[in-house]
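Starting off, we have a lone chain in the form predicted alone, written out as structure tokens.
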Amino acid sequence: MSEEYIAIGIIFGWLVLTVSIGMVASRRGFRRYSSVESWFVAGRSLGLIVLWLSLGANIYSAYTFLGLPGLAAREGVRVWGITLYGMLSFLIGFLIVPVLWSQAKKYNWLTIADAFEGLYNSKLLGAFVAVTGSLWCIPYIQLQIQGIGYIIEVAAYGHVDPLSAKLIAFTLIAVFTVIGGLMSVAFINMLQGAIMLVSIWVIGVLAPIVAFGGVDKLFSILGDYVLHQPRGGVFRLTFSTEDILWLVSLITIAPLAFWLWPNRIQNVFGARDIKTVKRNIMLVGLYQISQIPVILVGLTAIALYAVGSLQVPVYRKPESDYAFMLVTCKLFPPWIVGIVGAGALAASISTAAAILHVVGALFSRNAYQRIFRPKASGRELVLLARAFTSIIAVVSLILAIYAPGVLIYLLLVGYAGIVQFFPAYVLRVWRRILTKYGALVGMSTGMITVAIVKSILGRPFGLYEGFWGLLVNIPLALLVSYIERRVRVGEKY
């Protein structure tokens, strides 16, 4: 059997085996719970072990298999400030999230937009989160499927179309999403999870051995690299001026995102109790530190490629973006890239999934129901979020075909919208010194400030995108809420 044949069979057959103990679990949730509660937040009876597997599948996706090792390939050191934003959110969540999962047990929240609405007692809000949540998500989706495209494209060693590839798998992930809810999701990424990790680490550490002897030895190459990398190229393994600006706007302003992205959030609130809650915020970690040996990779991948090992030029974008898997191609069988494939695969699938199930619940439930049709019936909601789920997967598919970016950056874009959430929480429930309009100016401003820093003004002096929203956002939102708490006053004498 052909090399392509061994890993794409071995890719796929996981794929058709997950999928369908997936849909074996949706139907069970469905007989144990009431629809509308088992599809959006499993009938919050998830446990330790499939919580914890099924968070680290949800937030460790193709940017970490992909987008990590790419980002290390390309600009070498300045890939550490993904790995510390990352640490540092793992602190933020052991403070918050607890406190946002006894809410939403206490008030039956299902989506992170309900959680708004209740602190703000407003409908509007939640909508307004639910809408912005949700577009702000579409990054993240087309980074899953260009992730999917060229996982499937070096897997099948140059002969799969990766339009094809794209097409094929994301319709199938978007299918079982739509038909299972996230009883389904949450148990397929559980099965992701653990290939995932394994495939991470027994490539991670061996690479660098396999390639070159050691670590030791992979650094001397990249030593010699820097002084000598081709015109254009960006490596580098000490920090610039730029590179330490980035680096610090960044570490502080995303891991204040990182537990407000609404599949995060939402996966959360499926977890059976508080202890559930707490013990997997410190067991998601280990798949931090799983990062390693993917920065590991990346360095490999460039190293081969300056002693001449391997001819595709992984210090440009895209295919820096490829440097995992091509890395693995070259030097593992084609059995173990199979397998590695279907943990990369799984990776991007598996965090699809949840952000497609999650748009669907936070429009059929905060912006259809609350603000057009307060009755609408259970299995209306559930048909309503299936068909808006199948928009947005449409949408980012033609954003993942004409407009591709690099997978790092993609989702380095959400999180600065995203991030905009985090002041109207906090300073919500903190001593409530936000108003409903306080809020909604605040989140909107600092959204729009993104978009414009991102697309026109290109990032002034290196900082990053989400540091100048919340520059605009946080004092705009206190000043309204200000001047909304005056204005009360007056009216009220």
The other form holds:
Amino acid sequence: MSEEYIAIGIIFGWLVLTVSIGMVASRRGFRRYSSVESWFVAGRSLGLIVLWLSLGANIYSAYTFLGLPGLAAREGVRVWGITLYGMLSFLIGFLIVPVLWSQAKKYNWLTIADAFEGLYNSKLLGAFVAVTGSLWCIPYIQLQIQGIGYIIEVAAYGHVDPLSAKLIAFTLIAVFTVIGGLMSVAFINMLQGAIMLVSIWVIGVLAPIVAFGGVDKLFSILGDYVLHQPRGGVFRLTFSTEDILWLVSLITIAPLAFWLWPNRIQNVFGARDIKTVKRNIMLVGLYQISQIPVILVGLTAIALYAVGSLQVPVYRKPESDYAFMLVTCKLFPPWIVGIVGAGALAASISTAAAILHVVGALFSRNAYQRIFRPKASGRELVLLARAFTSIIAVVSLILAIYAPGVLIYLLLVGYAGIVQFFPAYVLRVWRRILTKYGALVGMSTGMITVAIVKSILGRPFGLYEGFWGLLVNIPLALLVSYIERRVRVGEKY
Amino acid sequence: MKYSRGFWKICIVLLILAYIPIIGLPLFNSEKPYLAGLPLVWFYSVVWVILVFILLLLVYFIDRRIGGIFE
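Form predicted together with its partner chain structure, per the form predicted alone context:
Full complex below, order starting with the chain above.
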């Protein structure tokens, strides 16, 4: 059997297996829980291990397997900004998430938009968070679709058309998400999380050793490469001033968004109890340490290119995003490529499924039901959630095909948008500083600013887009809240 | 859901500790010397990541011990 069939056979075999298990889990789940709560938060029944593995697979996706080594291969030291903001997110999350989970349980919040609706007693605000939260998820889903395409393309040793592979994999997961619910997504993510962890550590630790005998020789080659890199190469072993500004703005801003991603917080809402929530935040930090071997794979790719062992120019985009799979193909036999490809594909699909699942819930529950049909039945909501999920999936697929972007920057754009929710959340929970219209104006202007900075202004002073959004968001939110309160006081007298 | 006052103070100190390495970054932003096979600034970044994870473990065990976040 030729090598491409072995690798692809393992990848799709794993995919079919996990989807089947997920569907069985979903059916069993439906027998145990009421349909709406099962679909949205798995009946709040997830224990430590299932939640840990599923949250890991939910958080770590194509950006970990492909985007992170891609950034390491192309830009070098800047990759630490990504790993650092992730780890800091868990520390900040430990202070925020247990409170959010507790309130969700008390008030029966099923989505992040429920939380905003409850905090501000405003259906409009909940619908706004639901719709904008779903829209900011599109780059994240697009990232996964592109990643799946790259994995199939490399694992098939160039014999499978990436477009067809994307369509097949994404159709499977869209169908699975629509049929299942969080119970099945949680179970499939559990399996994905396990294979993902094994793949990362095995390849990450072995790649520099197999290729160069260890990290000493690897960095010696990279030291030479920095001085003689090809035209257009931006690889660095030390930070430039602009890199430091970017890193500081990234690691202070992005962690604030980390737990407000609709899919992540909804996954946490599925936790059985507060202890499970706290233990999970601590244990998911272990996944973040796993990013270190992934970075080594990216560096191995650029070093292999530097010594002429790898012909693909991984110093530039989009080829850099192929780094992880190219190194695996170059250094390991096809059956390992198959297992690693399955892990990478699993990571991408599980995250895409979780996001798709959540955007459906957001739209049907927080926009459609609250604004248009308050008396909609549970069945009607689930059907509408499935329809909206399919629309978002198709839009993301179209963008992945016709407007592909660098994986890691697709992720960061999403973060820059989602972080605009943070002031509205914290400044309401803590002393009720913001009012409804203050929050609405702050969030919307912050998001518009992010879009303008990203698409028109580039990245002024090298600072992260999310920073510029918050710079507009917070003062305006405070100003409008102040005015709203004064107007109310005036109306009273 | 409530936080004990002492727990908040500890958390703020731990958060400050997590961000303090920003100050040292320009000082350690150098390729040489190599430590454990890594350029100095790469080694510094690895240690920073692990430091934050240790702080995360600390906050978890402090919370367990003193009931920092409770229902």
